[in-house]
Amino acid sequence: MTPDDRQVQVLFEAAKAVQANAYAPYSHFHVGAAIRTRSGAVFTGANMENAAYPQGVCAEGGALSAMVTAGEREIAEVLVIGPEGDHLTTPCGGCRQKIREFAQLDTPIHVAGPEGVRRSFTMAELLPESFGPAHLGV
């Protein structure tokens, strides 16, 4: 195992174990995701529904919030891991550009489930031609 599978590996089992604490108890969607910053702190979130809809929280919004909140700003790679099944749980739109903003073009996003990693992007092909902090002037 290469330094930069034990890294996936390492995501992996932290979104893994999140996942099982998700909050999905309309969609039963449970999802868990890991950050890995640029210092190599790795951070955690799983998602939470809610009975008026659109105020839950992803579980990427949820590792973002606990990243920034540590003082990180810089993301060096992703895992998202989705339930059983053939799809693929991709970031939402929404979360693609939250994530956009502290992360690199060829920031890797990994696509994982119950068994592992099934497929991996980089964050230029989950949001092609990007809105990031760099068109702002920061």
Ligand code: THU
The other form holds:
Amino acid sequence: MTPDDRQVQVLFEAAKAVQANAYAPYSHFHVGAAIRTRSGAVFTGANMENAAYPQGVCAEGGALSAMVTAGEREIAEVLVIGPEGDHLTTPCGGCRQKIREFAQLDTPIHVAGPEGVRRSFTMAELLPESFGPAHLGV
Ligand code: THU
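The structure above corresponds to the form predicted alone; please give the structure of the form predicted in complex with tetrahydrodeoxyuridine next.
Zooming out: every chain and molecule, the one shown earlier first.
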């Protein structure tokens, strides 16, 4: 295992651990997310649904909130894990834009199932020609 592989493995285990805490009584679709920042810290989130459906929060949203709350702003790598089955649980459109706020175009986003990483993408692959902070001078 290369050092890079080991870093992905850390994200995989962190995301898988919190996936077990997902609150998804409506979809039964449990998702976990882990973000490693440039400082080396890892932040996690699990999806949190709500009886008023639009009020739910994706796993990525939870991990991003934890990251920002800790004062971190620079994403180095992301991993999202979905449940059993053939799906590639890629971040939804809204989450792609939220990740984009704190990522670079070449930031890796790994998509995993219970057995491990299934595919890896860059931020630019998941959100081509994206609108980002630079458009507003940030
Ligand atoms: N979900 C996530 O948390 N992240 C994704 O990347 C895809 C979808 C959640 C939202 C909702 O709670 C459930 O999965 C079904 O859409």
